[in-house]
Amino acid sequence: MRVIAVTGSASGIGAALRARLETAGERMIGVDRRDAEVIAELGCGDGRAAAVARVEAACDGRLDTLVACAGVGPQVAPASAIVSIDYFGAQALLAGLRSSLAVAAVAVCSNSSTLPGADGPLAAACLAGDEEDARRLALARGGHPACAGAKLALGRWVRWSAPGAEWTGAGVRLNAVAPGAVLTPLLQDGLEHPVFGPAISSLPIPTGAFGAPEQIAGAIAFLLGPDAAFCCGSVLFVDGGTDALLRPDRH
């Protein structure tokens, strides 16, 4: 029985992953603002530090795998909260729990990271660890750029970190998934937004419909398991073909 921590475990993809792994007999440590073993707010430094300490206590210092799943969408206000949760919250948990990890970790990114404008000063501020500047840029640019930039930075951090001595060199795999539009409470909230709703609905999905949380959970479960032993710094797009359709010459 593995000991697995999942942030954002109370709803959406995190809840689907938790259900899948619990059914398989794994011991779960959920991290969320409600209905979890560890109640924490990942949008601020104190909350992140508390989450790391409480997970370490719950697992007695040994964690097999970790999934940084907690995140918010472009409709969340203020936009500064998006970068604090989507990048800094995820990165802090991955880095903070690294010494307790024994096998693997997965970060949940997004195919929004490939949107025009994602690669810019906001993503750079995230990767530089400058949360104050990243929050300022998010407020100036708005929800979509904040979400895209934060998720791009998270995927890039995974790519930068995974091959290094602290991760793969220490025997711990680090990879990411990049979901597309998945029918979760978060997406539903975005669809109901007067500005972001039409933008979300306009995204083409070659497979024909929004994804299901269970489909993303399956991809994460693969990356956590032994069949992914040769994956290092991979960002697996699970988006119904949206990225392939819009960027066929990029890989």
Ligand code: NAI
Contents of the next structure:
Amino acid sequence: MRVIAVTGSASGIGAALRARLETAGERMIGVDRRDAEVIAELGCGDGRAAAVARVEAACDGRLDTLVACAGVGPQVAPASAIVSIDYFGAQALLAGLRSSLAVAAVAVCSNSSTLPGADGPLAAACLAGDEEDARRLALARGGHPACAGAKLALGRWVRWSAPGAEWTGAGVRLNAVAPGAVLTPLLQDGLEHPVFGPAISSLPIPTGAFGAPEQIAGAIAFLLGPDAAFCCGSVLFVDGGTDALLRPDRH
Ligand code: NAI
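One more: the block was the form predicted alone; return the form predicted together with the ligand.
Full assembly next; the chain just shown is listed first.
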């Protein structure tokens, strides 16, 4: 039985992952605003520090794997909250729990990170650790660039960190998944938004339909397990082919 912490475990992808791993007999430590072993607000520094301390206490300082899944979509207001949760909340848990980790971690990014407008000062501010500046830029630019920039930064942080001494050098693998449109409460909320709804609906999905949270949970379970022993700093797109269709010559 592995000890596995999952943020965002109360809903959507995190809940599907939790259910899958619990069924397989793993011991889960869920971290969420509600319905979790560790109730925490990951959008602020105090909440992140409390979450790290409570997970460490719950696992007695030894976690097999960690999944940073908690996040919000572009429809959340104010847009500054998006970068605080999607980048700083995820990065703080991954970095803060690194010394307790024995095997692997996965960050949940997004295929929106490759859409036009994601790269730029907001992602750079995230990676520089400047939350105040990133929040200011998010407010100025709005929900979609905030979300895409935060997820781009998270994927880059994974790639920068994974091969280094802190992670692979210490025997702990770090990878990411980049989901496309997956039918969860987050996506449903976006679809009902007057501005973001039509934008989400217009994104092409070559496989024909929105993904299911269980499909992303399967990809995460793979990255956590022994079959992914050669994966290091990978960002695995699981998006029905949207990224391949829109960027056929990039990889
Ligand atoms: P969801 O809304 O169903 O679940 C997200 C969970 O995170 C919720 O239980 C929520 O309470 C928790 N959470 C959100 N903000 C939090 C905070 N500040 N502190 C603590 N917990 C918090 O969303 P879904 O769709 O399962 O999303 C999971 C991850 O996948 C997110 O990081 C999201 O950005 C990402 N993603 C989702 C896509 C989709 O189409 N559903 C597409 C691309 C990425």
